[in-house]
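So this first bit is one chain, no partners, the form predicted on its own, shown in C-alpha cells.
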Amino acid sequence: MTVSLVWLRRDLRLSDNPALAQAIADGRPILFLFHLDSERLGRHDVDGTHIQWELDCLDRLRHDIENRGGIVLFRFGHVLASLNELNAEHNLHTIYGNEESGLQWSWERDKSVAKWCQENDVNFEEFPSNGVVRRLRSRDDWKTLRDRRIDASIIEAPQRISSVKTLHSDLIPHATSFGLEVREHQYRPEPGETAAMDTLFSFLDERGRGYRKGMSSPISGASMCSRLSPYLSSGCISIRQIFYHTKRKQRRIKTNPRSAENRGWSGSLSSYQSRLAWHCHFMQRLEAEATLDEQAMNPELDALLVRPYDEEKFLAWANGTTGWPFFDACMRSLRATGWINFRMRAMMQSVASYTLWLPWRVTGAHLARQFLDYEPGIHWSQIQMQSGVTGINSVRAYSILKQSKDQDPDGKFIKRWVPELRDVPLERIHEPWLMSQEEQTDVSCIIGIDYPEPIVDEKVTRKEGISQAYKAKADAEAKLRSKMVYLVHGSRKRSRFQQASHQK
C-alpha cells in the first residue's frame, strides 16, 4: 500500500487548502506531516514565540484532522531525514504541499525536497494558495494573474479524511522542549482556524466599521484593524477567504449604503481591500528575491548609506528607553503584546534607520523577533522601504513628535506603557524633558533618572539622516540600479493607498 503525505508548512487549515483537496481526490490514505526544521531555530529573525504560536495552531488543527479520521505526524530535525524514515515505513507515493514564499533557507529546503522526491521516485506536487505567482515572467502580468487566483472559488473543508488505521497522531510538543524561550504575550489571540474565522467575522460585523480612520493609531487600531495577521502568517486563513467574505460584506453594504447599519463601511472596506492587495504585492517581492533579510534590493545605494552599529543607541531603541515617550510606548507595547499597527511599525524602523542611523539588518531582525505575526515577505520589504535601500520608494523619515501628537493627543497610550510618566501633565507628556526641575519634582519624574533624556536631538539627527539618504539616492550607479529594481519589484499602479502612505 502507498500513502499520500500532506506536508504542512504555513498552511495550518482545512478550508481552502488546495494541497489537501488534491490529496483527497487522489484517493490514497493520507498522512499529515508538520516538520520543525532545526536549522530555523538559530536564525536571527526567529523567536520562540513564533514557534509556539505555530505549534498551538498546529495542535488545534490536529484535533480537527483527528475528528475527521486523519493523522498528524510531528518531526524535528532535517526534513530529508524525516522523509527517509516515513518513506521506509509507509511507502510514500506523493507529497502534496502548498507553495510557501520564504527566505533563502526555506527555498533551499524546498528544492532539496523536490530533489529527494525525484531520486526516490516520489511525486511532489505544490499548489498556489495565495496571490504570489511563481515563475512570473514580468511584473506587468502580476496583478491580472493574482486577481484571477484570488477570485477563484474557495475550497471547502473535507468532512472525512482516509488515513492509516494502525497509526495515531503525535502529541504536539512545547517550544521550550527545543531549548527556546517563549515570552508570554498580553492579549494573545486564540490560535487555530476557527479562531481565525471568528476574528474575520468580528471585524466584518462591527470592528472594521472605523478601519479607515482608526488604523493609523495604536489605540484605535488595536480593535479597528482586522487583527488577522497572526493567522495569515501561520496559514490558519487564506487571503482568498478574506477577500471572499469582504466582498460579500461590500455587496450587502451597496444595497443601502446610507442606512445607519451600513454607514461608514464603504470607505473602510475599500481601504481594507487595498491593504490585502498590498499583502500579496510585498510577498511577490520575496518570491523574486529570497535574500531580502540580507541583501538590499539596491546594494549600490545600501553601500553608500554606511550605518555603523552603535550598541547604546540600539539598546535604547530596542528596549523602549530612548527618552521619546511615544516611541518608547510603541516599542514596549509591541514587546508586551507581539502586535502594533502598521504606521507605528513604519515609524519604528524609520527612527532606527534615519534618526539613529542604525543598520537595517540588525534592527529589522529585532523587530521580526518581536512580531507574533512575523511574515518575512512583508516584513523585510517594509524594513528596506523604511530604511531607504530600495531606491524606488520615497524617503520616509517619521517625526516622533508629530506622530505622538497626532496618534496619542491625550497621552493615554504613553501613560499606559510608560508608567514613569503617569503623572506628567498633558502639556508636557509628549516632551517631558521640557519640564522645569520644579515640575519634575512635583510629578516624581526626574528626567535622566526616573526617565531617560532623549538619546539624541531628534530634529537634528532626523534631518541629517534625510540629507544623507537623498545624497545617496542621487548617485548615478544607485539610480541605475533603482530602475532595475522597479522592473522586478515596482508596483504598476499608483493607488490612493500609495499616495496616502507618503503623508506623515
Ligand SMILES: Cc1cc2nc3c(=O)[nH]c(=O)nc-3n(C[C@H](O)[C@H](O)[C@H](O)COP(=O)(O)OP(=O)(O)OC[C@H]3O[C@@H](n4cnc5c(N)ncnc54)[C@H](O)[C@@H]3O)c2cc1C
Given for the second form:
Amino acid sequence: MTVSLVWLRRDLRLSDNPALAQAIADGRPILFLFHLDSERLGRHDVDGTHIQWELDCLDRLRHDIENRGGIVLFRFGHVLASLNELNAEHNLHTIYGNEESGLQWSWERDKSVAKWCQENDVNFEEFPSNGVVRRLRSRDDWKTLRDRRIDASIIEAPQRISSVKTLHSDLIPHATSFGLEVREHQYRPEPGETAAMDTLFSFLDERGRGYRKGMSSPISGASMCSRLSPYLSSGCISIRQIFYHTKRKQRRIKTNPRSAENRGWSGSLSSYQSRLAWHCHFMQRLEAEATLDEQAMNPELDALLVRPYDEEKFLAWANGTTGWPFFDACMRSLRATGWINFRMRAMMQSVASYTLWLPWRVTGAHLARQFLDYEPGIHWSQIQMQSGVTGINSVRAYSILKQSKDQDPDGKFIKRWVPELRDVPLERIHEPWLMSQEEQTDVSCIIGIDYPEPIVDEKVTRKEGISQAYKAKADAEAKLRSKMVYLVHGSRKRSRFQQASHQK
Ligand SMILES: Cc1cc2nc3c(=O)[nH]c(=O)nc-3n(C[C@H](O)[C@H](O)[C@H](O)COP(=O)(O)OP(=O)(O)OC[C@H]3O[C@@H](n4cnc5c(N)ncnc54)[C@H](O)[C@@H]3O)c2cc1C
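Cool, the form predicted on its own is there; where's the form predicted together with the ligand?
Let us now look at the entire complex, which starts with that chain.
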C-alpha cells in the first residue's frame, strides 16, 4: 500500500486548502506532516513566539483532522532525514504541499525536497493558494493572474479523511522543548482556523465599520483593524476566503448603502480591500527575490546610504527608551502584545532608518521577532521601503511629534504604555523635555532620571536623514537601478514614479 503525505507548512487549515483537496481526490490514505526545520531556529528573524504560535495553531488543526479520521505527524530536525524515515515506514506515493514564498533558506529546503522526491521515485505536487504567482514572466501580467486566483471558488473543508488505520497522531510539543524562549503576550489571539473565521466575522459584522478612519491610530486600530494578520501568516485562513466574505458584505451594503445599519461600511470596505491587495503584491516581491532580508532591492542606493550600527541608539529604539513618549509607547505596546497597526510600524522603521540612521537589516530583524504576524514577503519589502533602499518609493520619514499629536491627541496611549509620564499634563505630554525643573518635580518625573531625554534632536537628524536619502536617490547608477527595480517589483497602479519614467 502506498500513502499520500500532506506537508503542512504555513497553511494550517482544512478549508480552502488546494493541496489537501488534491490528496483527498487522489484517494490514497493520507498522513499529514508538520516539520519544524532545525535550520530555521537560529535565524536572525525568528523568535520562539512565532514557533509557539504555529504549534498552537497546529494543535487545533490536529484536533480537527483527528475528528475527521486523519493523523498528524510531527517531526523536528532536517526534513530529508524525516522523509527518509517516513518513506521507509509508509511507502510514500506523493507529497502534496501549498507553495510557500519564503526566504532563501526555505527555497533551498523545498528544492532539496523536490530532488529527494525525484531520487526516491515519490511525486511532489505543489499548489498555489494565494495571489502570488510562481515563475511570473512579467509584473505587467500579475494583477490579471492574481485576480483570477482570488476570484476562484473556495474549497470546502473535507468531512472525512482516510488514513493509515494502525497509527496515532503525535503530540504537538511546546517550543520551549527546542530550547526556545517564548514570551507571553497580552491579548494574544486564540489560535486556529475557527478563531480565524470568528475574527473575520467579528470584523465584518461590526468592528470594521470604522476601519477607514480608525486604522491609523494605535488606539482605534487595535479594534477597528481586522487583526487577521497572525492567522494569514500561519495559514489558518486564506486571503481568498477573506476577499470572498468581504465582497459578499460589500454586495449586501450596496443594496441599501444609506440605511443606519449600513452606514460607514462602504468606504471602510473599499479601504480594506485595497489593503488586502497589498498582501500578495508584497509577497510577490519575495517570490522574485528571496534574499530581501539581506540584499537591498537597489544595492547602489543602499551602498550610498552607509548606516553604521550604534549600540546605544539601537537599544534605546528597541527597548522603547528613546525619550520620545509616543514612539516609546508604540514600541512598548508592540513588545507587550506582538501587534501594532501599519502606520506605527512604518513610523518605527522610518525613525530607525532616517532619524537614528541605523542599519535596516538589524532593525528589520528586531521588528520581525516582535511581530506575531511576521510574514517575510510583506515585512522585508516594507522594511526596505521605509528605509529608502528600493528607489521606487517616495522618501517618507515620519515625524514622531506629528504622529503623536494626530494619533494620540489626549496622550492616553502614551500614559498607558509609559507610566513614568502618568502625571505629566496634557500640554507637555508629547514633549515632556520642555517641562521646567519645577514642573518636573511637581509631576515626579525628572527628565534624564525618571524618563530619558530625547536620544537625538529629532527635527535636526530627521531632516539630515531625508536630505541624505534624496542625495543618494539622485545618483545616476542608483536611478538606473530604480528603473530595473520598478520593472520587477513596481505596482502597476499609476504612480508618480511610473508617470515620471513614462514622461522621460
Ligand atoms: C515595517 C513594516 C513591517 C510589516 N511587517 C508585517 C509582517 O511581518 N506581517 C504582516 O502581515 N504585515 C506586516 N506589515 C503590514 C501591516 O502593518 C500589517 O499587515 C497590519 O498591521 C496587520 O494588522 P491587521 O491584520 O489588523 O491589518 P488590516 O489593516 O486589517 O489589513 C488586513 C490585511 O491586509 C494586509 N495588509 C494590510 N496592510 C498591508 C501592507 N501595508 N502591506 C501588505 N499587506 C498589508 C495584511 O495581510 C493584513 O492582515 C508591516 C508593515 C510595516 C510598515
